[in-house]
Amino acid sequence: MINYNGHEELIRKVYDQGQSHVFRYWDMLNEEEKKSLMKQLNSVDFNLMNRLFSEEDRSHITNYTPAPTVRPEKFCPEKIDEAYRTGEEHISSGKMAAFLVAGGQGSRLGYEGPKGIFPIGPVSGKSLFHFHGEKIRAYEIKYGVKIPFLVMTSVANHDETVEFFKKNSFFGLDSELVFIFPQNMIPSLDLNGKLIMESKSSIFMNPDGHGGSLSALKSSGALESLNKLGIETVSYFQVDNPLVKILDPVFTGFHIMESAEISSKAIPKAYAEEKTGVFIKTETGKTGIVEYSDMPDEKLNATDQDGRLLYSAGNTAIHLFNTDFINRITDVGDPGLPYHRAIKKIEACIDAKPQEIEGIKYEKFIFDALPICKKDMIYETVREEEFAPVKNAEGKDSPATAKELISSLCRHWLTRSGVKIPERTEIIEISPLFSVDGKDIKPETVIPDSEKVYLEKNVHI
């Protein structure tokens, strides 16, 4: 057994859990290397990790029905403008505040660097933190208000997300009120259950997913400044995503008067075979998604009496949250959401030497949340408004969609608005400090005579 002062409980316990090949290279190790390893062992909860690996993934559900959800065009205009208006006063009487989840590792993209850093304006070529960014500050000034931006970054990504944020002048919001902090990681496991080298000094870990981002609010502080600041409902969406609408007043009155503790925005599935999670009512009434792998045939091609599909109900992965609610969950420690399980090639350090292996990565997802809250509502929007994911490198939800998406909404709002677009204009893009929702858009708006269209307006302060 290794000897190091003062670490005599860690190493025995290391030892005793049969993962004594962490200090394979102890020998080789400085002091400042030894120190680090030490610290992140200790980091290490063994009776998770002992527990993740030997216990069935029961993240899987089987018994399901359709989830029932709110579809704003079965509802009378009374009912919208009401909801509208709840929305607003919510959202201009500074209750609101926005949460971004960036701490993926985005490894389908195959970017280097944080996945908000990649280029998505069709035109500008702004990143995708830019697209966010700038349209929260244009909700600022639309509603007269502060709106506090949280971002969850991981520990591989963290500071070149500050420094990128700095480098561009926090998109013209209060730097005070952007709180950038990284989620909590968790160690891979290999087939036979052992830690992995990721170096001589270090084991592999990853972010603990999407749904670590309850308990990272919590543990950075984040969500104590949030109560500080009286904010009731937290908009949670995805990096990858530029057309999300941050702050949708219709949603958020939806949300208030249904008195939901979480609501989630829903798109229809495109057809049965799309490769998207649905949501569901599990037997016991409660909310989840079902992923399109663990989806039998006659459910994926179930239809109801209009030939729509019965399991419908894509998810978007944006989410309102109740503070009140994060709170609740937060405050006797681990939320307790599962983890699921991925098996996923990894690079690791074998015979002091980098090797790619398979390993289980563990990770938390976000919509577990749904079957511990008290209600909760479902809402379909359409998905041209406000769904282009950017995933892959290439073909589908890959920047290339991303971008005609993005164009194809601008140019939808112009002619909507009765702007006259020249005949040789090809893409469009608007940028959200020019019109955040394309509601504000004049009709003697004069569009240049170009191929490619990009309106912008500078209201930096």
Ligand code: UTP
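Got the form predicted in complex with the ligand; could you also share the form predicted on its own?
Here we give the lone chain, stripped of any partners or molecules.
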């Protein structure tokens, strides 16, 4: 057994847990490396890791039916107007915050750095972070309030994200109301349940998934700040969707009118095999999500009498959370969301050299909060207006398809407003500071006679 003054109890625990291999390179480490390894080991919940490795993955749902959704087109205009007024009153009362999950890297897009820095503006070339930051600033101007902006990063991209926000002056937002914090980490295990060495002086850890965002809100102190600011509703969304309506009055209004603790946006699946999870109801009456890969063919392809897919409510990763709900489930420590396990290739330190091995990564998913809330609502929306994920370098859900959707929506806004668009104009981008929802575009707006058009307006309060 190794000796290290002041850490005897931790060292004994590591040996008792059968994880003494983490000290294999101990004599090669300098003092700082030894301190770093001990600090990392002290953060490991060995009881949790033993339980996760020994348990079967029970996160899969087997018995379920299609989840009911709220479809605005089924309501009379008066009901939609009521929801809109209710939502606008809630927003303008300063009771909402925006929560962006941005822990990913842009490696799948061929980009080195945080995915949020990836340029997505079809004309401006502005980043995903810029899109979201300007939208929030536009909402502040429109509703005359300050909107707290929460950004959850990862250990890998936190510092670069903070620096990017500073470099861009927080996109015009009050820096005191922008809370940037990293998500929590959890060790990965090899197929024998052993901790994996990432280097001679560190164990391999992975982010605990977007489901860990609620715990991170608590542990970072951001939730306490929201409580002090009187925030009642948190709008959750992911960094790779530039079309997201961060603060949607109608969605917010229905959330309040339905007395929901969590509300989620869904889009009709384009086809049965589309790679998205779908909202379902479990046999206990709770809402959940089943991934397309976990659905048997008979359910994946099931249709109703009109030929519409029964399991059609695709997950957009857009949610509203009541802060009362987040407070309740985090006051007792871990909210209790299940960990999902996945076998992944991991670059490990084997015999003091890098070597790729198979390991087990554990993650939580945010939608697993649905079954533990008292009431939820699923709101069905229009794909072309709110969903343009940037996940692949080419093909579907790529920068090219997202830019096309952005331009198409901007063109739709202008046409709907009666604005004349020159024939040679092919690509259009509208800054949120010009119009955040297209409803205030004036018909006399003049579009430059150019192939590429960017409508931008500097607004100061």
